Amino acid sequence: MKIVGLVGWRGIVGSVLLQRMQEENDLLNITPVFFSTSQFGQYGPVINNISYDILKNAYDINSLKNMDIIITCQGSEYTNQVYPKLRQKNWKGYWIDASSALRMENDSIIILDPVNYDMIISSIKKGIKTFVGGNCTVSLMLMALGGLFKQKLIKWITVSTYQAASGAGARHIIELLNQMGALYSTVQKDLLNNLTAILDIEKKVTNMSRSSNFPTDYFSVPLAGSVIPWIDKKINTGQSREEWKAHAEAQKILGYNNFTIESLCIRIGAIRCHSQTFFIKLTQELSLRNIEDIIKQHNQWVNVVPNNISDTLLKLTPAAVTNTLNIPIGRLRLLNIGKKYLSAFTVGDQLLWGAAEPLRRMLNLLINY
């Protein structure tokens, strides 16, 4: 079997992905090797009633050379320190990666396999060594509009994700939790009492998310109650990072590039679960019959939400897909603009599809290459 090393298995993405192959006994096809970059020396982790041995050193070379495989979901500084001095070993096993550093280099692979499988089996027959896991709302936009995208029936594409707390890590997710508890906390009282008139206890939560006492360590401002339309850092062209991606890494998954992508991203309130709307522009006039088909047809997780209020409601929001691997998308409709023109809006669970099932996905194709 083969040697499969573990970076990043705690954190968040690391977690989901463990619990995961848990779910699919994937750890009973390898051996598994736990590695930690602070906790090393301690001991390794009991899963199904299967102690493992002591956590090795993240950060020796000589450890990680011994490894077929490794899976790391510690991030990109983590990457850009080890990875290097990795391959300068001449270290040749295959390596599995959630974090950005390396998607758009010339000899890696963003991996999505229900998309671009082809290219991902192409490439290891060519001796490609290195494969990412994509940006999470471009995976979600590539699973939803998979068969548009495959049939060459995009022309362009504006997007506006709407990006949960998680997104951004645990500490994240805590912070908002906290937030909302302030939120609550200073009104809690007001609530039980129906007399207080609602602008006093809007005056009240205004106040306290403008107060130096609200918990803004990590979004560096208030996201409960409100919205933070600006992630990750500034490029030359305007757009953030998190932006220009949508574009760049669609073209590298898909392996060609006669479409364009607009992005605007948005961090919102949602614990878990990322949402995007979509103004689309089409090749060729189609019916929507047509269109449901073409999406609905080019994998299994992906599925057409009625566009009535009710299926909406129910089936497409954080709360209905969160810790699933659905893909629902819905509000499809042809707009009056013109019979080209698209309209649609999607879910899905960014821990999942955006982040760590692409790895152990992968993970299985070389297992079984």
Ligand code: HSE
The other form holds:
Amino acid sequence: MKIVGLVGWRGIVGSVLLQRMQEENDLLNITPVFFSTSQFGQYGPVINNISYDILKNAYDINSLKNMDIIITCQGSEYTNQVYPKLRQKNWKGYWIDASSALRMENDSIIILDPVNYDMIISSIKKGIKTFVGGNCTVSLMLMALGGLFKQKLIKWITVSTYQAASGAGARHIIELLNQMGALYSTVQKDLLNNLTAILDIEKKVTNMSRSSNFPTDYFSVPLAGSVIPWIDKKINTGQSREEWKAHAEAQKILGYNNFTIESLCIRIGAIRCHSQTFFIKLTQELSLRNIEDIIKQHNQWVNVVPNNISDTLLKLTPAAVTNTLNIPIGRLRLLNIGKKYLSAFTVGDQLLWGAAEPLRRMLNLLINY
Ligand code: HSE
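Right, and the form predicted in complex with the ligand of this protein, after the form predicted on its own?
Everything in the complex follows now, all chains and molecules, and the chain you saw is the first one.
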């Protein structure tokens, strides 16, 4: 069995990865070795009544070198620090990474096998050893629109994202919940006695969100009761890095480049599902029926939600999709602008298809290869 080193398995993405690996019995097909950046030497985890060995030091290149495959959810800083040293020591194993550090390198592949299975397999045959999960919004977009991309039916897309707190990290989820709690606490009595005028309630809530007591250490501004129209660093095109990734990573994953994706990325107060609105220019006129068929035939997780109120409210929200592998896409409509223009809205769990799931599937591809 392949010896697989797991790094960053206690973080938010790593925990979801491990949970999925347990659900799918992946751990029975490998010899897992658990690493830690901070708690090496302590007991390993107990999973399904199996106690794993003492945690190894995730910075110890000699221990890492013994792995056939390393799968890391530790983040870019770790990858930047450890990966070059491992390769310099002539390590020939497979590196599977959730972070963006190596994503755009020439000798890495961005993994999303329902979309680029052939590319992944041919790259394994060519000797590529570095496989990196895509940005969550990009992966979720391609899972939803994979059929249209596969048939090269997309000329351009403008995307608006509605990204959950989890994309920023575990502490951000906690801060969002603390913000929600602070807003609620400030008007709790008013809500109970039902006597306070709504504008007085709103004023108290707004004042709380602007007060120095409001928890904003991680987001730096209120997210509860608000939105934050900037994610990640600014780059010199005026885009955020998150927005830049949409086009750059989609091209790399798909392996062709005659389409354009423009994106505006926004943080909202959802917990772990990212949503996206697409306005699409198609390369040819198609009936809505035809478009829906192409979308739903692409993979087993995407499902077309009929463009009506009840299906949309029941099936096309973060509340409905969280903690599932479903990729619903709805609000599909040919626009009044012209016959090649389409609108769509999709939701996906950013910790599953947006992060952990492509990694565990890549691990299985390598094990079964
Ligand atoms: N960058 C994403 C976000 C997370 O901030 O939501 C995962 O790619």
